[in-house]
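Here's a solo chain for you in structure tokens, the form predicted on its own.
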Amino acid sequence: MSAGVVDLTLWQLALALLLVAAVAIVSIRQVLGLERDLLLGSIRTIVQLYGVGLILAAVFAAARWYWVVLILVVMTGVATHAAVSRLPKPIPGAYRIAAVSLFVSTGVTLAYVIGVVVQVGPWYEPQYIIPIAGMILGSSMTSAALAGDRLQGELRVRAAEVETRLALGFSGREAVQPLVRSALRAAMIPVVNGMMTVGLVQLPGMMTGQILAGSSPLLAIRYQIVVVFMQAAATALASLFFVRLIAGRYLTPAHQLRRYLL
């Protein structure tokens, strides 16, 4: 016999924040100096996520393109400035770098995976694009900052080496390829990881969330493929773009590296 879904009330949830005062103690006991950050991460976690919820709850009854357009264009938004303000050391133009990376890796992924896996209609229903759209722009904005850290300080410690391979007539493309190479990896390494162990070290959260939601577990499963197929591709895409516009920011049209930016 299967049950409906739990409903959880303002006391069940307040329950739940004994959790967060649990590592509340160990930080107060252990001097970790994390009791403020703990409290303002709280108050935040909640605040945002209840600011969502009545935002996407207007725009699921509205089923308007416009408006998931909108929601979409905020979120690429918000995922921009977190994917450049994880990079070490500012970058010239890296906003728009960031922008242009985020908006083809995952207007490419969303579109194949809405339009041909999924194939949802009309294409803009919200329960299906937006949550799919976050996942995208999640494993594209954290790729993004890894390649684009990883590339920074490959560049800091072989600069070098790269200035070496520009005098003996490689251009500029081939003169950092091997760091880009190193900070793609890197981008890539923690979603390949992933795809290893997923499903035996821990439920993903869609499968997770279809399965308290009271769908067949074999229908989580087979969402939760296309999940993490499509995150592979939207990472690969994102970190591709992103650190090969990067890295052009740091040559000169004449092939030389631009060493005041490092």
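Note that the structure is a prediction, hence the values are computed from the model and not measured. Think of the rigid core as the biggest set of C-alphas that the two forms share within 1.5 Å after superposition. Numbering follows the first chain given and starts at 1. Compared with the form predicted together with the partner chain:
The Cα position of Arg64 differs by less than 2 Å between these two forms after fitting on the rigid core. Here Ala254 does not count as shifted, since its C-alpha moves by less than 2 Å between these two forms after the core is aligned. Leu49 is not among the residues whose C-alpha shifts by 2 Å or more between these two forms once the rigid core is aligned; its shift stays under 2 Å.
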Second form
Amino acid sequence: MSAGVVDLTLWQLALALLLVAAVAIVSIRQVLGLERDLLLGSIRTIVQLYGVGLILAAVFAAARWYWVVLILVVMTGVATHAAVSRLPKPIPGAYRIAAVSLFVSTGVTLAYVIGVVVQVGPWYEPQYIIPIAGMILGSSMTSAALAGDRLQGELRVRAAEVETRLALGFSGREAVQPLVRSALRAAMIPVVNGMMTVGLVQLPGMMTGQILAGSSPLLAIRYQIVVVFMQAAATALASLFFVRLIAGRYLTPAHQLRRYLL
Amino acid sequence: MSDPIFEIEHLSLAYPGRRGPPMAPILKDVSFTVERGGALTLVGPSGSGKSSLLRCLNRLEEPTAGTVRFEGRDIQALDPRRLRRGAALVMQTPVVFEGTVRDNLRIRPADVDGDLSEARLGQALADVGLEGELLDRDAATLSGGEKQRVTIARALLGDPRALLLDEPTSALDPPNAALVVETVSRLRETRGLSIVAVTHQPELVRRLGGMLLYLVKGEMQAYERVGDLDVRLQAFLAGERAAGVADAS
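If the one shown is the form predicted on its own, what is the structure of the form predicted together with the partner chain?
Let us now look at the entire complex, which starts with that chain.
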């Protein structure tokens, strides 16, 4: 069924811009000083989304696997950079670690969703694989960043505890395990909590989009359920790999804590 | 007839910089020996590298040059986990883990076995001058002095041959400090434990006896028998005592 989507003309987009003008008025009246950022943000929203739209339109039209793979690689690269730049303290090898974690978590989850759950044919059908990969990467990136941030904080605060365990004869891995656990929990709790209220507080973006595009709500929620579960899996995998590998950077083969990295 | 437990030769330590060459050296060409059952105290102004030196002995720190031998073997050839069970480090700020005192005393790597019976735990507490009923206390509620002694008891339960103490009395008030000094010296006499201690406590230096190593800016300024310290070291210790009194008042 296709109820037909209302086309949005440029004039209508211009009308939407009035909403931002309202924000600007609030900012000026309340002396928030946000006008400049607001202007820049609005321009970036338009330029970035138009850019992505044009690229996607081209890739959708071409429907070649190598274009799809190229887009996925670029997306992973951007997500890697974002995850690393959110680490409070830079550490050597962080890029490689983030890239490996995001590649593995996204690759595994994506392959399962596309190949086993949704069974898209061909696998590189851009309409499916690109938005799904985007959602998986987004979750992976956020959770890896959250877990990394938490791990570094824990290491700084609990270095003496780690070294006490090392001094008692524990291996490096055993000595940081409680910190790894707490970082993993910090990364996963938002996702698990999100599962508790999904659909009750607000409709998830993807589902909203699908309904707007004319899908039946019953089909939209099925997709949304898949999305929630795949995001949970991606979160767990990405934060697990990221935190384990990051924790490893702080330890030497001789079971020492590299304090100078803290 | 000498039977050294630790032999340290030309040990140097510098912390690596984030990039490029190592940063300022922490220890420069330090050499000394600790006899089995003997004692060595490390003294010197703060920042002189005493704690770092101690941490080189159980390889929490990796020396940039020189060798450390434990019981005749280069520690590079030992599994660090075994080395650390043989040479137990007690840190300056005691770390107790979540749980009761019993949980804290029983903590050890999964692959290590040994007697952890109630009787032995009670004995370990008695050895450091604590009551057996403390076993059920939440470790977080202990006083600083009690925590410090629990960490010493925890170290002793691994049956180490050497005890490395990093300012074991610095966080304690004078009565508690005296108790720890008493405990440590008694352990050396009754168990034949070798002791290497960083300390600012003249009483601990005197009670332990053995050798004294005076470090300034990572360099050995003196290495002498505690019985016949020269005027300068006696003055330094007297100064430390005065500082200790000033701190306590």
